[in-house]
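Below, in structure tokens: the form predicted alone, a single chain.
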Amino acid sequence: MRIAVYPGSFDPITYGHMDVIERSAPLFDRLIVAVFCNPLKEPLFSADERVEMIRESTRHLSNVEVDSSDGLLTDYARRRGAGVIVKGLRAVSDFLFEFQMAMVNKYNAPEIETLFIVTSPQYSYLSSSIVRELGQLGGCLKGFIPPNVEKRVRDKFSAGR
């Protein structure tokens, strides 16, 4: 069985993330979208909330599983039996960081490959941080995030006002 892990913070999941998920899912028997908690970041949504939003957004993809972890990615991939780590790239700046991480992962787990998926051009500018900023300022989120996620972002910021 070909298993891949697509890791990220997904805070929140965007259509750019969905593009990578929908394009990489057919390449594997199982694609695990793994929400990782970065201790250096202050998330808008809890890991459980992010997992739930991603599950709702990927319900139409039968081979996609959603999980969370806070450990080392290569340890997680090994535990789950994944032979591939999927990483989405928007721009050259993403590549520089992701290439470095891929080399570290290869050192730690030589049996696990990294597959880079270039995000479709219409999402190349999109990031979760842009979505959070727009949501906080009451901006339009249509076309950036799935409707179920948009409702959660709106609810999160309206509760804080």
Second form
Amino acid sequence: MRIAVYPGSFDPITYGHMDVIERSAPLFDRLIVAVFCNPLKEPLFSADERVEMIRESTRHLSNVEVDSSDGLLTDYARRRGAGVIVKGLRAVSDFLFEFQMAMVNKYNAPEIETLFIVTSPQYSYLSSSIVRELGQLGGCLKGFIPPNVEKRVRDKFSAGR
Ligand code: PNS
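Counterpart to the form predicted alone, namely the form predicted in complex with 4'-phosphopantetheine:
Time for the whole complex; same chain goes first.
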């Protein structure tokens, strides 16, 4: 069984993340989308909310599972029997950090490979932080995030967080 983990903050999931999920899921028997909690970042959505939004958005993909974790990614991947970590690369600006992460993950778990998927050009500028800022300022989110996620972002900001 070929199992891969696609880790991220997903705060919230965007069409850029969806692009990576939809293109990498067919490469594996199971793709686990794993929401990681970064202790250095204050998230907009709780881990449970992020998991729910990803589940709603990936319902059409039968081999995609959604989970959350904290701690080391490589410990999680080993626990789940995953041999591959999938990462999305939008632009050169992503590369330095992702390269660093891939090296640390390789040091921690030499048997696990990192696979980079280059994001489709129409999503190369898109990020969760741009979505959060647009949401806070009442900007248009159409085409950036799935409709179920758009509703959650709107609700979150209209509730005053
Ligand atoms: O969507 P993001 O914020 O770019 O995702 C970053 C993430 C969650 C993939 C990264 O922070 C991560 O791998 N966190 C788990 C902790 C870990 O293993 N860190 C790497 C070694 S220091």
